[in-house]
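We begin with a single chain expressed as structure tokens, specifically the form predicted alone.
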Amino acid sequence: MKTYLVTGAAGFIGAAVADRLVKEGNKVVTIDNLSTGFREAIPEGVIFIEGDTFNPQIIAKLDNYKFDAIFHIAGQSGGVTCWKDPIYDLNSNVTSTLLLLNYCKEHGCKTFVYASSMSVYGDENPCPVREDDEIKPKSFYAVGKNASEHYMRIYSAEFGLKCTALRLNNTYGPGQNMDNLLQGMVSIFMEQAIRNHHIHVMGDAKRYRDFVYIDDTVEAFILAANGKEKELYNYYTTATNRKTTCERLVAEIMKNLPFDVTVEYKGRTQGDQFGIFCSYEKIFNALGWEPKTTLEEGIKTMAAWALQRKK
């Protein structure tokens, strides 16, 4: 049995990673402030510490544990929210990382895996985007993710920590918070469709993203923690190398719902990328990771789950 810290296990990705680790027979601890997650989403058997990951007093509660690895997944992840409260965004996504890296240094935890974001790339690169393309964040959220990556790089170089940043593209699937209409393109569109039989897309129908199913994202975290790379600091993009427009995504959602849905394209989200899809060549070559679930399969499964939870 190994012992892991998975921050944010009341949230979508954190809960899925924690569940995988528990089912494999490991001991799992989580910190979550329940700002967007749910207590009932925390997998059975996970030790729960309620609070902010950027609060030193909360981090001090970890002193009784010796972790084999830390998966830092908690964080403010809404593009809209970062503009409304940039200080909270900074603390949630950067201060928390620094505190946890320092905890690793002081308590002998040698492996740190971080949920970064494809948003660090901005809009300036030709697609498919690769890891060494230009970094030009367009939002406070993206700046924070990139800052955390640099802290990890320095902690690897100066203190010998094995740090891996996963630049996640849009993760979706069963378990996503359907009530939070400020984050998660798939969940926002699907919830609007089920609740109102109408989808309001902020921006152009031709905007595009790269969508990765939750099981594939979880696998990336597990592989990252167990990677045997020569370099201590590594950064990878989880992606499908597939461009999916808003128009295409909406059509796929509508195809899997038992009623008609209307659609409008209106407005914009401040600091949002127009379009991005990414290569997964680097993570495939280093860790053997590749996406297994197609968008068609993933949306079908998620729609069935979303419809069932409304009954």
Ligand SMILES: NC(=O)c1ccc[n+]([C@@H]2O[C@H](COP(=O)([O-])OP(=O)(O)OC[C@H]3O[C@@H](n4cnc5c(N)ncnc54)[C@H](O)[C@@H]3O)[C@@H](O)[C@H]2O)c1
The other form holds:
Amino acid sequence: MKTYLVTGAAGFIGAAVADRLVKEGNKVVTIDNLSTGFREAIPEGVIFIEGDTFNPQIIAKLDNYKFDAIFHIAGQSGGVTCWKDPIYDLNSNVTSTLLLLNYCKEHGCKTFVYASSMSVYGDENPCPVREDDEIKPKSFYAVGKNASEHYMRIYSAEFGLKCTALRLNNTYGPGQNMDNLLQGMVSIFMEQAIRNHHIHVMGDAKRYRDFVYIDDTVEAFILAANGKEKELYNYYTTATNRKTTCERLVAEIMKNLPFDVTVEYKGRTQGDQFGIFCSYEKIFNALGWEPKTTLEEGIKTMAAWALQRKK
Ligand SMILES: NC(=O)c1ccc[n+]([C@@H]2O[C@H](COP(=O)([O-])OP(=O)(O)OC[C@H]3O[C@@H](n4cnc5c(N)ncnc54)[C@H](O)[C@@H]3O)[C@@H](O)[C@H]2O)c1
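Now show me the form predicted together with this ligand; what you just gave was the form predicted alone.
Time for the whole complex; same chain goes first.
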């Protein structure tokens, strides 16, 4: 049995990673401030510390544990929230990383895996974006994710920690927060469709993204923690190498709902990338990771789950 810290286990990805680790017989501790997550989402058996990951007093509560690895997944990820409260965004996404890396250094935890984001690339690169393409963040959120990566790189170089940043593309699937209409393209569109039989897409129908199913994202975290790469600091993109436009996503959602849905394309989200999809060549070569669930299968499973929870 190993012991892990999974921050953000009341949220979508953190809960799924924690659940997998608990089911495999490990001890899991989480820190979560329940800002976008729910106490009920924390998998059974996980030890819960309630509070902010950027609060040193909360981090001090970890002193009694010895972790085999830390999965730092808690974070502020709302595209709108990062503009409304950039200081909270900075603390949640960067200060937290620094405190946890320092904790690793002080307590001999050697492995650190971080939920970064494809948003670090901005809009400048031709698609599919490759890991070593130019980094040009367009939002405070993306700047924060990239800053955390640099802290990890330096902790690897100076203190010998094995750090992996996963630049996640849009993760979707059952368990996503359907009540938070500020975060998660698939969950927002699907929930609007179920509640109002109407989808309001902020921006152009031709905007595009790369959608990765939750189980595939979880697998990437597990593989990253067990990677045997010779470099101590690594960064990878989890992606499908497939371009999916908003229009196509909306059509896929509609196909799986038992009623008619209308759609409008209006407005924009500040600092949002117009379009991105990414290569997953580097993580495939290093860790053997590849996406296993197609968008068609994933949306079908998620729609069935989302309809069921309304009953
Ligand atoms: N879901 C995606 O498509 C996606 C894409 C790129 C990156 N990410 C990153 O992955 C991570 C998880 O995303 P998610 O979709 O599960 O989001 P989520 O909002 O469902 O989960 C985040 C969890 O972290 C908690 N949290 C947030 N800030 C905190 C803080 N300062 N202290 C303690 N707890 C805090 C929330 O309460 C929530 O339970 C985030 O860091 C996000 O930036 C997600």
